[in-house]
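A single chain, nothing else alongside it, follows as structure tokens in the form predicted on its own.
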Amino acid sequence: MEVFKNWSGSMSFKPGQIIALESEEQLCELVKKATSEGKKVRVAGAGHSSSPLVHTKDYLLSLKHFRGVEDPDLKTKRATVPAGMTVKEAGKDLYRYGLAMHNTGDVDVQTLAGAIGTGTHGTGKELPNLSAMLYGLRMINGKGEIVEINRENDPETMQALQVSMGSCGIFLKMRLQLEPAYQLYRKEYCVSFKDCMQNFEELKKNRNFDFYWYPRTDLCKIRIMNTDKEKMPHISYGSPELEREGPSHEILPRSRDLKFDEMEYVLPQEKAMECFYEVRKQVKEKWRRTVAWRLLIRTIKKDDALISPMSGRESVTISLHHNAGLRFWDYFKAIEPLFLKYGGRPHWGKKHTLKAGTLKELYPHWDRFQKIRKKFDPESTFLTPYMNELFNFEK
């Protein structure tokens, strides 16, 4: 029986099979199949989410073979990206066709559909998190049929469909609303954590802004990237580290040699800074021996899909790192409830601990959201032991 293993390493599993089919034929006589004895049915992007949100004893599916950008479109600005290309593939593919994403995470290693289907983000105030491109889809429900929706025939089941980790059916072909192709110019500092935080509004002012902080030096990298519609900041106070410039595609994202697993929470931006500080006194205070990693502080721009960790509200993100292969859910578990006190909602595709119970309750459209997910997968095919302990708060 193969093993699945997360891009960490701490996640692993067997399922009873791993499957790449072919064809959207195969995939629909799989659901119900599945469907039709009781079994469950995932599907695998590239493994970077350290939840177990893929994790099966029964089929785990491969889309690898759904690739190739389709139907580009300059007009509109859309273009269909199949299920199987991680973000890397799909920003350079549409890259060729004169269009880009608004936004990428920190890495490109993800499937698109993953990261969509989990609500990664990059950063930006005025950016929203990845799955706000999704303009419409082609996907398989729990019954097995192909469906097609998109923002003008069904508005609110695509509020549902945005952000919804796999739970109402298999995505085939994305249709994302995208942008004109574009240049990047970054540059990377060295600064004060006392500069960091006198400079912290103004910063912000620029296209993507983000920040490690370093809990034994109590040093930041800040990160700045604009187009050349807008001026690049001087950073008189700051020693500089790095300075690119290129296609957006290739500018946004970094590449990661050192593994590591991370919990993210999604905060109110009026909030988020207090508790910044809360969590910061408590590193330096009970961590900073044992865990080394830096913090990343990024702000996301608000959405509308209903179970978005940035739904109806602007956002700041505050991300825990720890080196793969050390013990971190006690410095995660020490820290998750500041994250609580002050408003915030998980990251989908990171650690926590939340269930269903405390889940509906950081979530006001919560019910209009399992509404339509029933509607689409009744039988559940698509709920595994620990999607039902997301969604199935009823039981």
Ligand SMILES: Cc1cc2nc3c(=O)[nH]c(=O)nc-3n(C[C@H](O)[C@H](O)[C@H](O)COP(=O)(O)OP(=O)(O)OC[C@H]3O[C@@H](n4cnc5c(N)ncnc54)[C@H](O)[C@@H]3O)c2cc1C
Given for the second form:
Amino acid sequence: MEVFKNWSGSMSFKPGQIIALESEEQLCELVKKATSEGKKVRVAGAGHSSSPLVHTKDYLLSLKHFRGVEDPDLKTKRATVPAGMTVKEAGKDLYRYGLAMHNTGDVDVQTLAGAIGTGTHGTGKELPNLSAMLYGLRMINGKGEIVEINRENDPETMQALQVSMGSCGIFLKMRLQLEPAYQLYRKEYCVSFKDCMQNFEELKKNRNFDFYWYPRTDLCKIRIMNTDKEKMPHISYGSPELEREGPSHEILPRSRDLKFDEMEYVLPQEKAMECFYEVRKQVKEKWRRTVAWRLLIRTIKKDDALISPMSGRESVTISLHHNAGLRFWDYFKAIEPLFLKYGGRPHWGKKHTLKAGTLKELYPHWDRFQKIRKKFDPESTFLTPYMNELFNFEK
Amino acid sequence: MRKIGKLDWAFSGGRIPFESTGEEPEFNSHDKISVLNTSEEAAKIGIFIFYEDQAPVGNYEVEVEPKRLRKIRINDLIDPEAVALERNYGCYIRSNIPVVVQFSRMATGQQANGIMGSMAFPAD
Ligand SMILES: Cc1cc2nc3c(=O)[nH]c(=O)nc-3n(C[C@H](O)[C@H](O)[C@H](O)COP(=O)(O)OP(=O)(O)OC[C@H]3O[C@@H](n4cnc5c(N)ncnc54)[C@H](O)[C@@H]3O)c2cc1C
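Having seen the form predicted on its own, could you now give me the structure of the form predicted in complex with the named molecule?
Starting with the chain above, the whole complex follows.
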């Protein structure tokens, strides 16, 4: 039996079978077979989630054969991306057609379907997470039927499917609402914590802005990106570390060689910085003895997906990192209550300890989501034990 | 300019203090190595950290440009993993060309700062 391992190596398991089918018909048949056998089906993207979303002892699917951007339309600024494509591949292909995504996360090696499915985000207070691009879907539901749906013919259902972690069906193709291709300018500076905080509100006005805080030096690294339309600010209080310019899909992501584990919480913007100050205090007093990895603070625009972590709230995220292989849980579990105290919602694809009972309280549209999910997957073919813990606290 | 120094260095009394007082990052308690490269060539340095109760961790890779000095706080090394504070460690430093390595510690846990420094042991 083949072992499936996530990127950091902190989550591994042996699925019954890892299958990479090549046609929609084969996929439909497999879902029907699994449903009739009472078995579970999960789809894995690039394995970049560290929560056990794709953990199953039955069928684990890969859609790696489903690639190649289709039907680009410059007038509506839409194109269709098959679900096996990574963010990087999609970005490159779209660029050839004069289109681009409004943002990416910090890396582009995830599949776009996986990134959309967990509400993966970049930074920028006017920029929602990647799932907000989803205009329409072609997918396979839990009965093994192909369903086509979009924001015009069924906006309510789309709000449920947008961030759904593969719990409603297997995405085959995603119709995306995009932007005309654009250039980005990127600058990074090392600044003192005091300067970073004093200028935080001003810095947030940049198209993309985030900062790292380094626990062992109390220094920050600010990262700023703008298009031609905005002006690059002059940062007199920082020492320059990097300057780049190019098409958005090349400038937005960075590469990550050093493996880490991560907990990230999404906080309501009004409370986030108070939370960050408390986290920083605790890290300095207790955790920097063993932890040297930086914390990352980002801003994200609200969206209306039913269980997106940014649903209905202008948001700021705080993420903790620790070297892969070191004891990250002690640290993460000690800080997690602070995130919850300030109303934080966990990133679906990263480490957290929440179960349905707590999660339900964080999402006003929780029940609506569950109703729609059950409609698409009445036999719970996509509901593995972990997904069940996330969704069904009453069992 | 001549290459001076040695290829292999080591010290055994590493222990980064946890407590600090004063402005950061200037007054963070730390262990530090200073590497002097007098040559015309970049020095590729590998740092290995040894512990009392586990296998060594490394290689931490650092480069020192030609005819330059580089100060490296052990506290700031994270790749392949962060070095814990208040834990005894020893250190082996390997270079591809001769360099000079000095070790120092600053402890600011009390108001009166303590600084000490010594040569690392030139092993070759
Ligand atoms: C180094 C690194 C950097 C990261 N940077 C960021 C960042 O900047 N911002 C951020 O928000 N997150 C970030 N993440 C988290 C990452 O973006 C998410 O975990 C993302 O979901 C991973 O996508 P994946 O392709 O690996 O999918 P997986 O992790 O394999 O799957 C994620 C979810 O999507 C579902 N899914 C995948 N494909 C399909 C499909 N075809 N149909 C239906 N469901 C599907 C899976 O079932 C699963 O529930 C990072 C992670 C790592 C390891």
